[in-house]
Number of protein chains: 2
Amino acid sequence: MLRKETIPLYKKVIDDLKTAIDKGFYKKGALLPSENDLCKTYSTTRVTIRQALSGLINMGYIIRKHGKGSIVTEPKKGLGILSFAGVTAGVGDHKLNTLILQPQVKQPWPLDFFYELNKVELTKGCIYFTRLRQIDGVPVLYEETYITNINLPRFTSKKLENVSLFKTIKDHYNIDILTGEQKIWAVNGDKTVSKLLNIKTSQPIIHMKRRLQTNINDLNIYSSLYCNTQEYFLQDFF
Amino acid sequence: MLRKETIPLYKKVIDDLKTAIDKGFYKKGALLPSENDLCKTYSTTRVTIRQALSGLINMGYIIRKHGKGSIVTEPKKGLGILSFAGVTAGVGDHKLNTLILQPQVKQPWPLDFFYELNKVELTKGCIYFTRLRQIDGVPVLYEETYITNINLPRFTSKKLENVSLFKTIKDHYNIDILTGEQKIWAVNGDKTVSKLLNIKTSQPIIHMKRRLQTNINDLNIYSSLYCNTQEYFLQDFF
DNA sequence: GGTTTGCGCTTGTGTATACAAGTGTGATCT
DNA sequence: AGATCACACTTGTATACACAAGCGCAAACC
């Protein structure tokens, strides 16, 4: 669990207002409370609190216009990793959901692993897992993950269906991702992959490699995607 | 070109240090001068020295760490937009160049167009061409470009052979990208693209749609590209 | 020789304050 | 009624300071 005896306070602002968000109390174009009265609710001054702001900025989550205030907007989805979205601008988490068909599992790295790895790395080894995404029940995203086995005490029983990967090692480990790489291909799916995703081998899907590099020394998070766009397509904000 | 007739000090440090990286007077790794000593240089306070150096951070021009200093990185490329790399790590921008298959036209916006338009935009009209890039003279992407005629003189008579887009609007009219959004399918390529970018029609391509915001209001660039990733991929820093 | 300790450096977090400058509103003036 | 002005509120920029905590090295210790 590793909880922090002692939080900073900018942070604990931030997560406070990006809950609050996230759970529709502050809408999309409203106004935050303006820095003076957070000054008052958390008992501490205008460099503090802008500190937060800054955060909030960084993530995408508002904007803020001199003068007026801090306005709510749509935040981004994550770091600039390419994410989901319907065709329909419409389309809500509600409908999409997570298999895991390979559960986690420690093991060295596969021996023509698609990224290099470094001394600690190879001899941590890692936690293997892969994850079928669906849209309304139709397969969509098939993903393979690889973990550095560096901290993660108990991750193997972690139960992955439906949360979103990044908040579980955010609330359990306090692993942050800080940056991160992906590379992408147009290809045809081979057999195993198109069974997967129901489609036929003819049909052109995406295949994505990613490593993201955590706050933790040496652990990197590795996938490698294939991605059906029949329907759906793949989104990136920045 | 509008040059402004105070800047904030914290905006001349990160402009500063940015250039200086840039030159390369600090080398990726280095160490940056420590908070205090740009205090002295600048004769300013660690909070406003503290306020450039997280631009720095946003920008990806730094990481800093506690104890340690602000060290220098590789840039980020460009904002989170897909950009090519070779399957080999070390394809330069020599082997890369631009054709203009058409130049830049001013014309009223397609009937059909892929993305939602405003009332101003609409009203403005737009500049219009496409460039067909090469790798060691072989065609990997074909892109075409729209961009919202407002505040654009001479434009349709500037060179775009083998230089960045960016950098000429930034040059020449002081613009700016904020934010952007991009959409990426992976799809088979129809007659004229196929055979734009040399490949059969059975060839797998990623198509990708991309709207970029600017620091104009209503002038938005918009694109729509065709990329084959046989032999290069697509790639991104974030 | 190897370990521990202390110290000076660095960034991280926080308080208290000041003035500049943009936005909106209501009172006042014409 | 309409334009102008003053004011309150907002964020932007900046100063000055304090203590906490991580890093690296050298001196001291065993």
Given for the second form:
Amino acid sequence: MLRKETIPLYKKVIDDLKTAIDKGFYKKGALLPSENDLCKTYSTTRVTIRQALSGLINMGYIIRKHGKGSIVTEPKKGLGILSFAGVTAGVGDHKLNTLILQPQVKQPWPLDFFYELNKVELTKGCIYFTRLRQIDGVPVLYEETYITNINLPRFTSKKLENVSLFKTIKDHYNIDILTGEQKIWAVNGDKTVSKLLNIKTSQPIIHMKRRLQTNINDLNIYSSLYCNTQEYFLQDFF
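Taking the form predicted together with the DNA as the starting point, write out the structure of the form predicted alone.
Only one chain is given; partner chains and other molecules are left out.
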């Protein structure tokens, strides 16, 4: 008999309060119910309620002030683009627009590539392209992508504007993402990246280097991503 999965109570509290804020039930500057009231409402302990409130703080929905309580702030919009499911899956109801700046081209790997490559990868070379992702008209993500050139016939002719890369390789080549790793820094963008993301060079941006392993031996997907978090924060759930 399969055991039915249940959502942890603190996540339900987060979802309930987040929905109430999004719908305007609690407006900017309003106080959320006290910890005692929330404990009574959900028949739980302070530990659970404080865990939920901490989650709302991390998401940018509230701030805590000693002697006052939990105050609703002006939340940024969260995007789950840290997920290995890809940007398209992570933007939810937002409008995503993808511009191809450098179309797909076969080439050798850069000599100073940001991940260590094995002998097969080095021999096969890569397919390289760059994209700019805009969400609700705001430039959010500049991405340089390198894919090991294995079992990808005619990939350079595929149209990648406003489509999911992961869905494209799944539908046309039966390639699935199995696992991966990503490294994240806060940096100041150079003039080119800052111009693409429409921010000043003095403003910090998120730089992510990512390697995704697929179900095809030695076919890995590498990305160097720069993310503008002025309007959106990066979000994911574990």
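What you see is a predicted model; the values in this text were computed from it and never measured. Residue numbers count along the first chain shown, from 1. Take the two forms, find the largest set of C-alpha atoms that superpose within 1.5 Å, and that set is the rigid core.
S.K.: Given a superposition on the rigid core, I'd like a yes or no on whether Asn215 shifts its C-alpha by 2 Å or more between these two forms.
M.R.: No, shifts by less than 2 Å.
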